[in-house]
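Okay, so here's just one chain, in structure tokens, the form predicted on its own.
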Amino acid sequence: MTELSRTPARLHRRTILRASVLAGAGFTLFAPLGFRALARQESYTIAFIQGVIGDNFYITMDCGARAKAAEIGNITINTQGPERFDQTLQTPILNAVVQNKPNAIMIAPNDRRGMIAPIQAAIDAGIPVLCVDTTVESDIQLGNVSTDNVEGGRLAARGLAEAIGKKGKVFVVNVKPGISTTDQREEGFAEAIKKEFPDIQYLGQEYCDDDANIAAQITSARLQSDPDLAGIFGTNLFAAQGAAAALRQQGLQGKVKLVGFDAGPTQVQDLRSGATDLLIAQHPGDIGEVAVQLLDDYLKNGTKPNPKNQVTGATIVTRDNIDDPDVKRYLYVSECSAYELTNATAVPAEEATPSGEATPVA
């Protein structure tokens, strides 16, 4: 047994955030006029747009937002998704948001250049907009929180060569393109496994739509047109999931290894029955509770996101480790009475670990 299959691993070096990240700045009559009006309020709401509705990261993220909310005590949390991740749907959803006045909106933004403008406009109109998990190319928005995503794609890559022996076949099943978290996990696993794996074949990538029933399609074709593909990284919980359908389709599970990326039930089932061998945890509640502390600091006090942008954590998540306890909080939940507040801190951006840094397993 490895030292990655004995032991959790953690996405960054430092498990605690020094406090003045998460801190309120102290009001004082210097501070705008609108926040003093703010601060006089006795409650606030907050608009929770999903990237997807019915996703167990979100479902996770939506459970952590209401579980600090709780504990905050002064904040309504109203939670709306589109049916699928595109834009399209996930726009009028924002303008109907927007519409309804909220006091902030945090969301997953499903394009990051085509939510741009339905942001400025959220902005245009007054409402703070914070992007959790997703992100937009621009600067418009309070802040970004997320997951270190680009080194969650090299933890992948790492944790997948080490289950082929180092050599072999490997492909990726992406969502689509112009998602920044995957787009990001993508080009991690791909700069890993060149600078760091010379006898890895790395073939490319396909994108599933986010369906799983396409993503299984995708991953059968694969395994007809390269009958010695030795590994198989699925960058979202629909595109590990297709994958790990196929394999199981073709009998062969664990013949051909996979790597998931998020830790939903149905993930953690194939993982149990051996049709995935190894997942990245991301820390979907711990997004969430950080983002709705962020918001309640800004609307008491205009306190803006210090940095702007924040990651969290992410585990590695193999059989052997699945019931450790500080392995199996950060599976992800299909509804909130099974969340506990975890009181999340993030680390900034900047401070995640760099390129090319070999990420620790112990």
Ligand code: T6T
Given for the second form:
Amino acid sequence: MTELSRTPARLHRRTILRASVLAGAGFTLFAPLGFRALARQESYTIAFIQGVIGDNFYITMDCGARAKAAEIGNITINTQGPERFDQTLQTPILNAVVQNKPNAIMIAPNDRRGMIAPIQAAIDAGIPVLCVDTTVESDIQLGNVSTDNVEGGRLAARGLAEAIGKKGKVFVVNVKPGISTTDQREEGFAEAIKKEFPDIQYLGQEYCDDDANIAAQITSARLQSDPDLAGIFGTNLFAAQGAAAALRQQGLQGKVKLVGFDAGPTQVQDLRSGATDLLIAQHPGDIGEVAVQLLDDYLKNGTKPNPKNQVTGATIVTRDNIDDPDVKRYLYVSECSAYELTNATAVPAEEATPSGEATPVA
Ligand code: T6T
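Swap state to the form predicted together with the ligand from the form predicted on its own:
Every component of the complex follows; first up is the chain already shown.
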């Protein structure tokens, strides 16, 4: 198994240390709004706004959040999300959530710039906002918990390069410009191909708007225009699922190699059947668990996430390791009865990829 590292004991110690330093400095006087409100309250509500509903990645994250909330006790998680990955659909959902005055919001913003103003409005209304998975190009949020997506893109490049014998044409099916995570995966992929694989020609990316049907159309068109295509990287669940469907339809599964980000049920089937060669499973349940823990620390003690940017792991899934229990536990679920609390922690983002190099841990 290969993972992006996770060694958080130090992080936890730092958090505790910070809390006690603040307490010694008479911190109740200057306690943030969320904390003051909560000191007198026995239970509270966290609103979780997903990037899109019905996506196994966010379903699994929700299960992690709920499992952690149940473990801590007296926390209600209210979950909702837009029908499509679209800031014009997510903004009114966030606005309505703010009207209901939850104690905190965890959100996967649909656009790195477009969601800044709606998030600022929530903060102005006195509600702390933590970004999960995706983020905004701003410092206003309480913190960020996500996969190291640039590194994930590099891992995808290396996996695909191995699969195609380190030579030939490759192409990326991406989601939509402005989504922080998938933009970063493509950046990491492009960078690693350019730096490490001189005999691979990167043909660039096309966007599927988070729609597997469009991803299939894009892939089919590309197979027509470049019949010597060697490999494809699908940057998320729907991009990869659509690319696999196109390869199957054209009888090219196993001939044109496919690496997909995420590990939804259909992607797992595609891996088992040979339409996909490698998956990079994020740990969305861990993201949900860590997010709820960070919000609990903040609401109860006024302790802000420290550092502000924290990352959880990712696991490379192949046909050879998919039934290994340490890998299987990261395949995404469809319902929370299949989810087990991992008591996950995160690492500081800056420690996850020292000097921009890969840090996979066996
Ligand atoms: O890949 C995940 C998530 O990390 C990304 O931000 C959007 O797409 C997914 O939800 C998978 O569909």
